[in-house]
Structures are given as C-alpha cells and as structure tokens.
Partner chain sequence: MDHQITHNPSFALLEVNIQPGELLVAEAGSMVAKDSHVGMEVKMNAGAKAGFFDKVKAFFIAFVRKIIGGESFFVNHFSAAQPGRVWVAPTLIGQVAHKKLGGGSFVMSSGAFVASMGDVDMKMKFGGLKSLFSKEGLFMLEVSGTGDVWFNSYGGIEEIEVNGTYILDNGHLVGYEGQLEYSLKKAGGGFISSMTSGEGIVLEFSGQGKIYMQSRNIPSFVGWVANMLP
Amino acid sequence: MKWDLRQRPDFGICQLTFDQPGEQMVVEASAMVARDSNVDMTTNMKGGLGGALKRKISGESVFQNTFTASSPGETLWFAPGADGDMECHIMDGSHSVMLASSCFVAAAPSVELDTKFAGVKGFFSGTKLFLIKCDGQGPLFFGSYGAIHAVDVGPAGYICDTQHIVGFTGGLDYQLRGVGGLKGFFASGEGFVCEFKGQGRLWLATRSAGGIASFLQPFRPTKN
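Just the structure block for this chain alone, the form predicted alone, nothing else.
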C-alpha cells in the first residue's frame, strides 16, 4: 500500500492506495472520510470486552473499522478528529511507540495496540492516566491538535510541557516535575513539564486544547 499525507499541518488527511486485493487498514471509528465503493468495511470490538473497556478509558473509541481492498488501486481517505496535523511512523518491530490518549488514527493490522497505565504522575500531568502502547510492524498513523514537531532526544535529555505531548518511542522514559520551584509553578503559566531521558524520538503538538480553552475563557458570556 501507498499513502500521501495532504493538507498539512492545518487539516491533515491521508489518501491511502491499496496495491493488491486483501490489503487492510484498521481505522479509528469516525476517522474515515471517504473510500472507493468496493473497499469493504467491517466493524469490530477488538480484544473483546476487556480490550474495549481499556480503549474507552484511554480515550479511544470502543469500536474500530477494518477496511479491506478488493482490487489494486482502490483508495481510502481518513483524518483525525481535531484540526491539525497527522504523521505516519513505520513500525519495524524493534521498539514500541507510546501515544497520548485520542492521538491514534489508523494502523496496519500487524500493529498491536494496548493501553498502558501512566502511573500516579498521570494525575498531575494534565494528560489522561492511560497511554496507547503500539507494537509490531507496519505503518502507524497518529494526529494532533496543531502541527506535529518531531524531536530526536539524546543523552542530554529534553523538557516539554505535558499538554503538548503526542507520542514518543520506547527508548525514552520521562519524569514529571514542576517549573522553577513554587514561584515558577504558579507564575510561569507552565505548571508541570516532562523531562525525557534516553535515546529516541518525541513528537510534540504546536498547540494544546488546554491552551485554546484558556485563551477563549475571557470571551465566554457570563451571567451577572
């Protein structure tokens, strides 16, 4: 199969072209935009009831759609729900990818998805308690609110705001901490940040839902 990511970074959409009959792509519910009429779609609750509950907790849809080509050249279009970017990472089986809740868009059936508990630090990070752990081989598509900025983290480490994390590779670990003591925590507007250590790639979103909510708050109508 081949793919072309278009309209980036504002309104990312993927045009996927199947090379042969029987090729498949698993897509998050409601992410399909259009498809050729002969592309078959089946809806399932992957992993049974237990897997569905874990996906619900992590911010994913309970159901996923599997699209199967019937002949070469058929196309499938899909896009993330939020206004923003989309990225494709080729999984080669050598490492996992951890995605923030609701960032998963689509993947080959050979890519396995699981929900991983983020620990107590997830309570304070401004993100949900669960991450999506991706393993296996094949293309993995994920989206963001805003554009996606990739950073290759080395031995020196890297610090970022927790609300901007889209995903990171399995060679990285992170530690949650405040910014510059109590004064920095309350006055800087940053709150908590994540300090990444190790060797791997980190994907960041150039915008955050919390940031736009704070920006719009003064403009909301209020009752006297």
The other form holds:
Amino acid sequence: MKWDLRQRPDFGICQLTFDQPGEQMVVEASAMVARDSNVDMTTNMKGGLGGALKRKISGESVFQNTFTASSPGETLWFAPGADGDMECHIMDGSHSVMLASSCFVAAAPSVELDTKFAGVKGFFSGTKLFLIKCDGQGPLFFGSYGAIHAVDVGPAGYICDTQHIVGFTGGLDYQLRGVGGLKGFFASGEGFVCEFKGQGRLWLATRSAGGIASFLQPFRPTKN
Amino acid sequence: MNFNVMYRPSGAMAQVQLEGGEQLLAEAGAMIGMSPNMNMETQAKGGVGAGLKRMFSGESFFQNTFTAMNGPGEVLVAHSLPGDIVSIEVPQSALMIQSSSFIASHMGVTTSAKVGGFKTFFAGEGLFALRSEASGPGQQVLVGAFGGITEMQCDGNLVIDTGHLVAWDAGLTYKTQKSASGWLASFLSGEGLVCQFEGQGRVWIQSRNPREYGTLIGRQLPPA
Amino acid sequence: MDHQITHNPSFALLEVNIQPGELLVAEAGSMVAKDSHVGMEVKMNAGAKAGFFDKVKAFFIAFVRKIIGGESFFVNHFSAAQPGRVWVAPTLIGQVAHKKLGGGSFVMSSGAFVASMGDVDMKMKFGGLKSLFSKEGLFMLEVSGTGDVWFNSYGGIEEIEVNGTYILDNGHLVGYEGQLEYSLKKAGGGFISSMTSGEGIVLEFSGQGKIYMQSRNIPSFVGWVANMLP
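Right, the form predicted alone is done; let's see the coordinates for the form predicted in complex with its partner chain.
Let us now look at the entire complex, which starts with that chain.
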C-alpha cells in the first residue's frame, strides 16, 4: 500500500491506495471519510473485552474498523475528528512508540497496540493517565489538535508543557517538574512541565484541547 | 534573537532562537516547549497596577521572562486558539494590539493596557486595547489571531468589521460606525458595527470572528 | 472581476476586486473588510432583475436556509462606481473553493454558499429523508447558469472523480456535480456492525462526475471537544 498525507498541518487527511487484494488497515472508529465501495469493512473490539474496556477508560473508542482491499488500486480516506495535523511513523521493530491515548488514528494490523496506565505522571501530564504503547512493524498514523512539531531530543534533554504531548519514541523517558520556583509553579501559567531525557523523537502539538475547550465554555447552552 | 514562525495559518507556532544571555518576554501559558538551559522567571511586569490592567484586558496578570543561560537556547510559543501568528516590528509611533492577541516580545517593547473607552467597547471587543511602544528600532512583538492574518495598507480609508481587527499602526485614526446607512439595514446585513480607519498606515486583520465561531459551535455543545 | 483566496484550507479569506457594473452577492455577515467607496446593500437572495415570482422563490430559499441550514436570511450586494475590493469569509474554520459555472449544474449543502457573481440561478433541491440522514439537512442548494460561485467547507476540500460507485461518510459531503446520484447505505455488514463502527450511515454515489468532500465534520469535532470541556 502507499499513502499520501494531505492538507497538513491544518487538516491532516490520509489517502491510502491499496496495492494488493487482502491488504488491511485498522482505523479508529468513525475516522473513515470515504472509500471505494468494494473495500470491505469489519468492526471489532481489538484485544477482546479486556482491551476494549481499557480503551474505553483511556478515552479511545472501544471499537475499531478493519478495512480490507479486494483489488489493487482501491482507495481509503481517513482523518481524525479534531482540527489538526496527522503524522505517519513507520515502525521498523527496533523501538516502540508511546502515544497520548486520544491521538491514535490508524495502523497496519502488524502494529500491536497496548493501552498503558501512566500513573501519577500521566494524571498531571495531560495524557489523561493513559498512553498507548505501539510495537511491531508497519505504518502508524496519529493526529493532534494543531500542528505536530517533532523535536529530536539529544543528550541535553528537552522541556515541554504537559498539555502538548502527542507521543515519543521508546528511547525517551520523562519526569514531571515545576519551573521558575514556587511563584512560577502557581503564576506562570505553565504549572508542571515534562523534562524528557534520553535519545529519541518527541512529537508536540502546537495547540492544546484545553485552550479551545475553555474558549468555548462560555458559549455552551445552560440547563433550564 | 530570531523568530521563526511555523505551521501557518491554523496551528501557527513561533520557534524563538536566543543567543546566550538574550531574553524573551512572554504571556503566561504561551510556552509549548524549550531547551533545558532556558531560565523562566515569573513577574507582574510594571507592578501590580499594570498587571491588573493587563488582566482586565484579557491578558494575564503575570508574564514570564525567558533567559538563555550558558549559550544559545530556544523557546516554542503560541497562543491558545487556533490561528495565525506574525511578528511585527514595533514602529516609533507605537502599535495598537487587540486584547488577547499579545504572545511575546523583545525586552525593549513595553506593552500596556489602554482604556479604549466607549469606542472599543462598542466595537464589541472589550474595554481594552493594548499599546506597544519600542525603546528603539528592531524591537519586535509576536501577535496571534483567530484565523489567518492579512496585513492591509490603509491608503486614505478602509472599513473593517470590528470582530476581525488584530492590530494597527497607532498613527491611524478610526471611528466605529454602522455598516449600512440605516440601523435596520445594518442589523439585517449581519455586519453590525464596523471600524472606519483614516490616514496612512497598516492594519492587520484575522479571517475569522471568534465570537461568531464560538456562538455557532457553542450551541451544539452539551449544556453546562 | 478578479479574486484571490488566501489562508486555505483552514482559514480561507476571499478577496474580490469588483469592477464598475459588477455585482457581488455574499452571505450576510460574511464581510471582513472593504474599501470605503464600495457600496453594500442588504437584500433577500434574489437575482438582480427578479420579478415577483422570483422574489417569492427567493423568500422560500432564504427561509429554508435560515431554518434548516442555520444560515442567514439575507445576502449583501456589493457594487462600486470605481474598482474596489471586498473581503469575505465564512464563520466556520475551513476552506473556500471557487467554481466557474458554464451552463452545468452543481449541488451543494445549503450552508456551503459563500458568494456568487454573474447570472447564477439558485434553487432548493428537496433531498427527502435521504438528505436528512446524510446530515446535509432536508434541502440541498442547486446552482446553475453562467458565472462564479464560491462555497465553503468545514475542513479542507478534496475532489474525488467517481466512475462507478464510491462511498462517502455522512457529514463529509460539500457538493457534487449534477449528473451524479447517491443513496444511503449501512456502513458495514450487519446492523450491529454499522452502529458500533462509528460510521453508521454512509452515502454511496454512482454515475460519473466529481464529488467534493470535506476532511472534517462538525459532529465529530463537537464530540471531541465535548470530552475536553471543564
């Protein structure tokens, strides 16, 4: 299969063209936009009931759709729900990728997805307690609110705001810390930051969901 | 110092590269990421009075100063709403900025909240506009907007819908007026009030009106 | 007339340079800026030489657009004695596309209209339940004639050339060329599968022509942001 990521970074959308009959792509529920009529769609709870339950808690959708080509040249279009970018990382089996749970869009069936509890760190880091650990080989598609900015983290490390993490490669680990002392922690508007150490790639979103949510809050209808 | 604006227009972010010892003044909460050698200090610039005025104008009470320690460093900054960012060199005659559009500036720029009086109040954009003044040439300010930013030349006169104003040269004069000749026609036209600019200078506009967008999306959200 | 569209696909801004004698019709409330000497008149959406019957039709279209599409009832007519510029933009985030009409017809979501110039005729096309379930509202807007039409989308626009059949998720349709037909289908094999897939109902197009699809849809965005609300 081959793919073309279009409309980046404003509205990432993937046009996937299958080369062989039987080729498959696993897509997050409701992310399909269009397809050739002959591309088959089946819906499943990936990882069984236990896996589905974990995904429900982590904010992913319980169901995923598997699309299968019936003849060469058929196309499939998919896009995330939020206004923003989409990136494709080709997994080669040498490292895993950790994704914020709401950022997953699609992957080849040969990529294994496992929802991981990120503990207290996850609670404060805006990744909603859960990270998806991706292993195996094949293309992995993920999206963001805003554009995706990649940072190659070297020996010096890198600091980022907790609300802007999309994902990172397995060679990295992070710690929560405050910046600017006590006053900085409460008044800087930054609160906790994440300090990444190790060697690998970090993907940041240039906008956070919290920003648009608090802007829209006063425009919501009120009860009664 | 170098401002590198990326991902225009919807997920725009400024990558600010600083030489050792250089400083950047930024709105609280604007930082997305930074190299670990950046030192962040939080303060209410200009004292409590200036901080309060900033707060009422839709900006934050505190601001953060980032300093590159022991060599060059970088800070990534953006505003919270989707939209464009431009850097503007502050002219000797000062620059007016619509409240909440200020993101960051060189240390030589003084930005203060200005009571716009009834004029800005009727313009529907809140009581305050910000006025940026520069200590000398080459001092820049980073301005963010909801929508794409277009720089327009006012050559005599120009009419701008009040919800689309971002910034303008302080040397321009403006008055708020009905969009059509009569009140009824103004109302029906959906344009309401517009700003009539006069003189020679630059006006920056945003291609979307945040309040109209908020109203349209907000009414589809679950009640609060 | 010449025009340019900047900030596509997310924050499109349309700039139209009007020559004397030309008339730009734009959705009420969509003006961003204009040269001071460009005149603006609020009208019901009827043609320039509209007779009584046309006005009744225009009223009907405006009424439907207001009630069903959440659009404004009125349009603004821009004209100028000397050349002048007008900038217009839709309310939602997204793209503005331009289509030159040369006799053929084009069907679009009733909310997609941004502006037109020339001898452009609009009529409401009753889509029935089919149209309602496709999240396009009960009516679609069919434009024909000769002239220029600008329309907007939520998300960016992709053109798909259909030759045979093609499936589009509901909520992603912006417009299609008049010779295409579509029917509603369940997304997957069975009823349960269709419901749990998150895709529900899809549109199956057949015939030959272009579909204009948008890369995002409002219900998905609203669902996403609703999860993030404080």
